[in-house]
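Single chain ahead, by itself, as structure tokens, in the form predicted on its own.
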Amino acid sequence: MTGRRRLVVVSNRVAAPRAGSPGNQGGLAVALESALKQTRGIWFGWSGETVDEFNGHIRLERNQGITTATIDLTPEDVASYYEGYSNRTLWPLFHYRIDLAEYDRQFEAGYASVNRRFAETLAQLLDPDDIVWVHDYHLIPLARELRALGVCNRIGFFLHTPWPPVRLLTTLPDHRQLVEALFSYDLLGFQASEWLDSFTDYVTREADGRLGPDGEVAGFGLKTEAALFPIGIDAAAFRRAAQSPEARAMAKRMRTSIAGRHMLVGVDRLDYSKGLEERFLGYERFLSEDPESLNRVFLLQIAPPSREGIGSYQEIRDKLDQLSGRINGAHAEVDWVPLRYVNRGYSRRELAGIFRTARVGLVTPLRDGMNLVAKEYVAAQDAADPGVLVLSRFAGAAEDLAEALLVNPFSQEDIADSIRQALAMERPERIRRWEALMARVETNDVAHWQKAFLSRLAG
């Protein structure tokens, strides 16, 4: 627990809570609205807008309870720190695509640049008693940077994404800065324990490090703890959510669209980590292997749509586009269609009633930090009638959700397999699955996950 010390949290951008938005805010806003109220802390990132220069102005905002302070980047910052090294560089990178990172010197040196502005920044605004948080892939060199300037507050960093295997990583230039960077945190939290033995291959291998008890890692001459935080969602808010007056009005609509048939849903961003084509090619699969499914369900898939500037994205965007058409195309009748494809978002109440009447919730990212749209399909279900998850292997979610029907991405059969299987699953068993998976996300919910990182990074 951080008792009376001030939380101050950090991000790429801030996301926190909109007077006026109720029921729509991102996971980590949800996930760390608690702690920050109660250690009255300041949230600390990116305001998503751009200067012709960059001033050093901090904007500082409160709403419902939570401090924000922002800063502006250049467009130049944009395209190198954020859309660059972030986003071509180590997003790919960490989701195992190598074949899609792009490496830029300019993109390293436009990364370094704005994790030192951010530091130079953050340090004006920083009590020696503060606990800092620092979250995901765009601030690894964060800490180094506030070590530079001479903040000696307890840093802890946390990755919302897969760390990449030893083989993948050291395709990256100057890999070993990369690490080093992260061993003047005080203690690095990952999803999964794929993550974590990834990590400590790497120190191990590459870096002559040791591990010693108690999470202690040991490489470059330096020491910092390495430990396992599965995040989770506030399951009780999700489940009201599902009861709340939006939700109900969305099942409503989505059961008199239904018209008793059986709904498939795929709720993800646009994004080639997300095993969007590999869906609907098993989910074209299944169709095609059984005929007297046809007419009877249907798949919707939302995928809103996220950094359309960059080339790989607007190439999974057209992939989709083309395959939606194939497979209405080819199995549609005058009043049925079997994908239901919509490039929009809606807010979580809207998701809870969407979920709700889903008989199958599919879920199978081809490499995924945790994914709690997994987390949030369960705890929307209802008890009596539940929905059935299928989950890939390769989220981190499967490692606390194995009671799902756990499926191989990669393979349209295993897909459609898991889809037939799913359909045809009796009340009893999707009940006893369905508690198992609820008992475990209730547990290991958002306030567990903060509570025992903040609890070890205070000491």
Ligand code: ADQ
Second form
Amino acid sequence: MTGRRRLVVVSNRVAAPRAGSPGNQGGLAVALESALKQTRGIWFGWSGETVDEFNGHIRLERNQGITTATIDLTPEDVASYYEGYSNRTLWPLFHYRIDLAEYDRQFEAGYASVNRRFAETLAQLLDPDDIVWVHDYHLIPLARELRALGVCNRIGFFLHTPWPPVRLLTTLPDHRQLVEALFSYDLLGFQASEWLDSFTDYVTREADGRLGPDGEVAGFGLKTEAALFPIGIDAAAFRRAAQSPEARAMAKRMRTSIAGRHMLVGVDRLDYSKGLEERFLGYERFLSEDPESLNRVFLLQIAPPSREGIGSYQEIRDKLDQLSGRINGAHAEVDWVPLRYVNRGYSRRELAGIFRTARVGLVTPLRDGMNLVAKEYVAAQDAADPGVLVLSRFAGAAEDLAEALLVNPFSQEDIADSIRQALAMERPERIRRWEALMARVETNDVAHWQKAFLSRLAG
Ligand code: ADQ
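Just the form predicted on its own so far, so send over the form predicted together with this ligand.
Every component of the complex follows; first up is the chain already shown.
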């Protein structure tokens, strides 16, 4: 761990603890909070608010033992840095969707200037002994900007998304500059070996790099370290959440509405990387191939909209509206609809109750850094009668969760077959697979991830 050194976490947005909402927080926020509390640390990032002109004001707040330090951005910053370079350029590119990636020099300039501003503001808060942990693709150049200001602290970076293969990454006009910026960090963390391999591949092919022992990476005449730190959930807390009064109430409500049928469940942010269209099509195929399943199963898909200002997100939302209408129009009866498509969020406890009553968890992203829903579905199950996890082989989670039914999410046939196989699976096999999965989810939990990264970064 970091010993007594203070931890400074930096992310685009700050998920500060909210008074009066126990059980509503994600595992990441919980894990970072516990590390921050132990080290009397700070969480720094964008407040989510905008101001007409950046004034350098840092809002310091203390809540439940955590100090948050937030700054506001201008509407132009949000358009170029956040919606632009982060979410119209890097997000699609990092999820292998160069067809959706937009390359625009204004986005690039906005990204560089907001990272510089983050660095200038953050540098004022840093003590020489602090350990700095930067999160995700929004902030790749942050360490380089901090170093330019004379900051010598240990700085680590963790990428929550995939890292794309060399041939895709080189479509980004400033790819060299972006990757070189990573060499200002002391430690780079990736979710899965495929993403780490793509990174080292780039460095050896494009930057005349070399790989040393213990994750040492040399390139661009610089050195850093890169290693795997697969993120987990707070498994014990999620398991407890699944038995909470709210979860039980939700489970009871679900059982009444399931009425003896089998429920399949999907829970995802409404994002094109999550494979929702392909999942709906695979399910539609299953319904047409297995007419005896009509009126005996249904799919509950929960998908709260995200990044609604971006065209590709409006398109996927429109497509899913159409597709869900088509599937229900073709198959529904007066007392049954095959697809319940819900565009809102639920509390963690309610979600846990929903997962626990679902016979099948469908987690079929086309590409995903890790995917925490897969782990949450496992943690919420009843040990005596667990459901079956159907998991995309292209999610980082598949490296760790081999006892799930692994599918190719691009293939409707594969999805239809795996639904059939999951529904037919007898209890002893379900228990055997679940026990193996649960052991992994419990061991590689979020506390393990956080400790592994920080102890290595502390050196
Ligand atoms: P995301 O792309 O957001 O995360 P994921 O890992 O599945 O994807 O995490 C989503 C979280 O939001 C889960 O905790 C889930 O329960 C919650 N959630 C989703 N829909 C919800 C709803 N309707 N109501 C309430 N909660 C909901 C990014 C990367 C992932 C990586 C994580 C963490 O894209 O690959 O696993 O970061 O590193």
